[in-house]
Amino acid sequence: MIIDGKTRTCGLIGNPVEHTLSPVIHNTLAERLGHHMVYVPFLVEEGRLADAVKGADALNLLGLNVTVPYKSEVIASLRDIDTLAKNIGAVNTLVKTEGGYKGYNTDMEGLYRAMDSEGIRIEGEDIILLGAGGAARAVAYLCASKGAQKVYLLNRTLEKAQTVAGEVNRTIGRDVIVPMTLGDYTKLPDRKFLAIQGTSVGLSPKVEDVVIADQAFYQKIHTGFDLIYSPWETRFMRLVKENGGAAYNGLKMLLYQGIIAYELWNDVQVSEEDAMIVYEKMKAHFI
């Protein structure tokens, strides 16, 4: 890659950012598609987010991804925000426009593409969603907006699950999200579910942690999707498989959210062939 005065810069802002695989996605795509662009991570200290966005605009950065802990806080620094991101309440992609950045959320469409690529459907499904934090709230909105029949939102505290369910149900206009405590899984209807693990439980280095350990819970699951991708196989995934279900990690979600951001920045459509080449490069970090 030749970097000169015509090179456009994109990057990632967050804290921490040292572990990120996003440069693999974007720099590989830029090389394959012949775009004069480079992607780098930027560590933004607490209290400096607004300065970072303003500085990026002044430096004419083409776009930015936003990761934890700034996906909601960054909204205050934007010129405009996409409807989906506004409904979810989180932004992970900034696109340079005249007068500032416009915010998008590519995480949820990235998850949808990832699930679709594995043959997993949301439409008409009964879904178990573990967690009621920021990521799980976005997943709840995705499932409801894509036509899930019911989403049983299991969380440690019922009050938080009720808050998320109320917000999403009002936005969608139908009562699709059902708030429950973790222990309420014994009250679920007697059928098999798609289960989405939307918490940080099981993330490295605490790889043996799991939200629910009871084997009886996993016997209710035909397919498990964990948003975590490090470790490659979480204990949640192992338990799903041990009880006869299929299980997937979140690496393809990371892939496709990045691809959608790249498409927004460069006004292109990335082929599935190029997507899979990037995915194999990402996988090499784990296998």
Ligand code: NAP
Given for the second form:
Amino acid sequence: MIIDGKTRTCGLIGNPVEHTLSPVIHNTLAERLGHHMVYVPFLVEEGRLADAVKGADALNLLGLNVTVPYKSEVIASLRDIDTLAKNIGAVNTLVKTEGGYKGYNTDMEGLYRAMDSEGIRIEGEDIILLGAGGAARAVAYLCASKGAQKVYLLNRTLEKAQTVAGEVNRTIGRDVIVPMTLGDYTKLPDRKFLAIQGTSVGLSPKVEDVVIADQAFYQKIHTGFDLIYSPWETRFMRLVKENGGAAYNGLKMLLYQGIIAYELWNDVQVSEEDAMIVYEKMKAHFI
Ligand code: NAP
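What would the structure be for the form predicted in complex with this ligand, rather than the form predicted on its own?
Time for the whole complex; same chain goes first.
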């Protein structure tokens, strides 16, 4: 890639940022699609987020992704926010507009595209969602807004599950999300579920950790989707497979949230062929 006076810059702000795969997504797409754009990670120290966004605006950066721990905090630094991101309460993509940045949430639509590409349906499904943190909150909103029948939201801290359920149910206007503790899995209805693992348990290097270890739980799962992609196969995924279910990791979610951000910045539609070329490059970091 040639960097010259016309090169536009996008990047990632977060802390930490050194293990990010986002540069692979955006720089590969820019090269393939012939866009004059470069993407770089920026480490933002605690307490400097507002300065970072202001500085990015002053430097005319085209767009930014936002990662942990700033997805909610960044909202205060925006000029405008997309309705979906506002409802979720988290922003992972900033797009430069006249007078500041507009915030979007592409994580949710990214997960939807990832599931769709694997043939996983949400509409009419009974779903188990593990976790009630930032990511799980977006997943709960996704499932409710895409017509899930019921979402059993199991979290270590019941109050957090109750808060997420209350907010999502109010926004959607029906009682879709049912808050429960992790131990309540024994009270789930006697049928098979799509289960989405949205906690940080099992993330590398603690790869043998799993939020529920009981085999009986996994007999209730026909499809398991873990938002984690490092390790490539989590213990949650292994347990789903051992009990006859299909299991997927979160790398395609990461891919598609990036692609949607790229589409917003460059006003283009990325083809599935290009998406899969990027995916293979990302995958090479794991297997
Ligand atoms: P977060 O806001 O910190 O939430 C963490 C969640 O994990 C909470 O529900 C927390 O329960 C639970 N948890 C943590 N330690 C636990 C333990 N020892 N036992 C039981 N539960 C525990 O994190 P997040 O931002 O939502 O991210 C969650 C995961 O999603 C991370 O692994 C992240 O890498 C992944 N993610 C993937 C993508 C992707 O593109 N694939 C995108 C976003 C996030 P409490 O409420 O009880 O504390």
